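There is one chain below, alone, in structure tokens, taken in the form predicted alone.
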Amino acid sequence: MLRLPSFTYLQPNTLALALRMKADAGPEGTYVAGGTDLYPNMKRRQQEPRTVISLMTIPELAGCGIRDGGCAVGPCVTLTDLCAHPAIRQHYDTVAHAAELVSTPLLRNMGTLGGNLCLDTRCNYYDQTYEWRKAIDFCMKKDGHICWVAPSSPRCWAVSSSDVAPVMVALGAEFRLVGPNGERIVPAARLYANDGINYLTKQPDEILAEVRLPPADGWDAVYHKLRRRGSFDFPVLGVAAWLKWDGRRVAAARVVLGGVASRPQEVVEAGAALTGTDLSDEAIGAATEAAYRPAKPLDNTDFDLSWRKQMTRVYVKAALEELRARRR
């Protein structure tokens, strides 16, 4: 049985107090919400904080409601509550759908929106017990110097496996980050970096304080997920597609892939292939090919590599055809 190491657990009731606690703890302190990602990592000694600061007792991080035409969601809202919230289900059904595809009901009862957005990158060589990793020599992401997925690479290729993050990037959501030097607003796409180790641009002492969804006006979005089983599994591929309509034509479009890189990967060429069209078969075909080309899955998750790449075509096409069917 894997056991948690000893650590100090703190429960601040304000953002200001949480920031002070993190400053006192220094690099050996970390924030936690539901803990469904952090605590298993601690059991495997992938992360070893001496001080864990809970954000679940801070009221302002748990709200959700319509504001200024859009929706403001606290990062400590559980995935279960997010799925069931009337405003999310009515105006942001794609967010609700992505959230209800995460893991299992038990973990969604504990896991939070912020936790899934900041989910640690994953890899077959990293997500193992300490003894397993030591036996083959540690990888670059923790305690070693080699990326076993790509041994000649100077960077870590651990993959982003969040379900909600690709949807947030596709929708053009914004994140409010609060730190010791004040707060800043970051577009969803800019929260992520294509590096398996430094996969967030959020600083360790910053707190994701609010998720801002854009007004539900003239756009539609879908999310499709590929995994081996119908529940529990992380995505091997996620496809978030977003369209803004101008009458019968597409005024703007975004296609974002999850599970193929260390961050949610927007394929700008795919969106460009759809813009100005009526979402014809030809436009969908062009967008599908554009999304297929940069998808370069590596041997760090489930399934055969070539098959996973082929599924990019299948899932992007299915997502766009669903959007077209909704419009008709």
Contents of the next structure:
Amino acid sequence: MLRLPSFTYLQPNTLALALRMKADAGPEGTYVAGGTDLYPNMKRRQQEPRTVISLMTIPELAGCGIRDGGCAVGPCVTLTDLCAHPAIRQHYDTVAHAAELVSTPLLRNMGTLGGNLCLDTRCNYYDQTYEWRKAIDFCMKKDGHICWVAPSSPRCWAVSSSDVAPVMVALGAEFRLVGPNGERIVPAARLYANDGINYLTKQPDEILAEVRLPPADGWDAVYHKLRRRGSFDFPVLGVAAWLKWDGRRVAAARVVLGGVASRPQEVVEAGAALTGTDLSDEAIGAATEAAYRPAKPLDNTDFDLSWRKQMTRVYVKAALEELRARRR
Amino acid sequence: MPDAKVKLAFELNSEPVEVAFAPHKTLLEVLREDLGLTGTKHGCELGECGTCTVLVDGKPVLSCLVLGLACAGHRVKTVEGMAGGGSLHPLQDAFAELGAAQCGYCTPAFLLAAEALLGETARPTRDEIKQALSGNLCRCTGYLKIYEAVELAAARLRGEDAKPAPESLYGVR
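Moving on from the form predicted alone, please list the structure of the form predicted together with the partner chain.
Time for the whole complex; same chain goes first.
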């Protein structure tokens, strides 16, 4: 039977109190929102905090509404509530779609937007019970020294497995981080680092306090997800594509891949291949090839890695064709 | 003193309860070990199988990933709270009538997830039922009988005099 290790559980009702509790707890303290990522990890002893500070009791982290033309979303909004929110459904249907593809209805009733954005990176050699990991002498992400996916590698290759994060990067969303020394605003892409262990640039004592979506004006975006089961699974490939139209021409474009690196991977060359075009077959073909080249899936998630790389072509093409079909 | 017991008050199956338990216990452990309600089942304990589903404030959640302490003041419903006044819930009747279970281990979770769905949607489509139950795994039956049982219970809850289709009971002749 998998039980949680013992820890102290705290439920602050303000951000300031949460920060103070974290300062008191030190490196052995951690924040939790829905718990659907942290608690399984704790049961498998992948994370062993002595103090767990809940953010779900802080009212200011739970709202969602239109502000300054854009939309401000609290990170503790559950994925179910995010999908159902009228402003999100009407103006940011791709965010709702990506959130709806996360896991199961039960887990979306618990898991939050912030939790999915900060989701721990995943790997076949890491997401295992303590005994399983011990049997292979652990890996460098927890308790060990080696990366079993690439044994000569100095870094961890665990995979970014969020569905919503690639969409946030593609949309150019911003995150407000609040820490003991004040707050800062970071573009979504800059929250993430391509390192399986230190995959967030957020400091451990900082709290993701707000997600700011840009005004829903003049752009369109789609998200396509590859997974084994249609009912629920982590993405083995996610494609978020965003376009700004200038009449019939593409004024700007971003293509962001999930599930192929330790962070959401923007393929700048793919966006460049689309800019200035009318999204012809040739432009889509060029962007598809550009996205295929840097996608470097490793043998540490579901499916054969060469097949997953091939699927990059298929999914990027489908995403861009959908954007073309949606053009008004 | 993280292991000293804590006392918690919440509403369980429409009655107020108080219970003392180790503070790092999950709701699943509190229900089964400290309250003696073993209708809620252990499955994967990692949030994958859905077998430990209960309703918190009317919404289906996985009790293996909810801390007991997070339930203070909330409404919790388990399968033990479904029958009332000496009769089974229409979903329980329909599951039994259609044989929508083999080993039955996942059944409490399916019943509660289905009850939450019917609380929101009186006339769910087959796709809506599939979606609502997509987080619950059954490794015995396949899901057809379960979907049919939910549809039958939904019809009866709407006041219709619904009977199982003959092919549901006897197969296609």
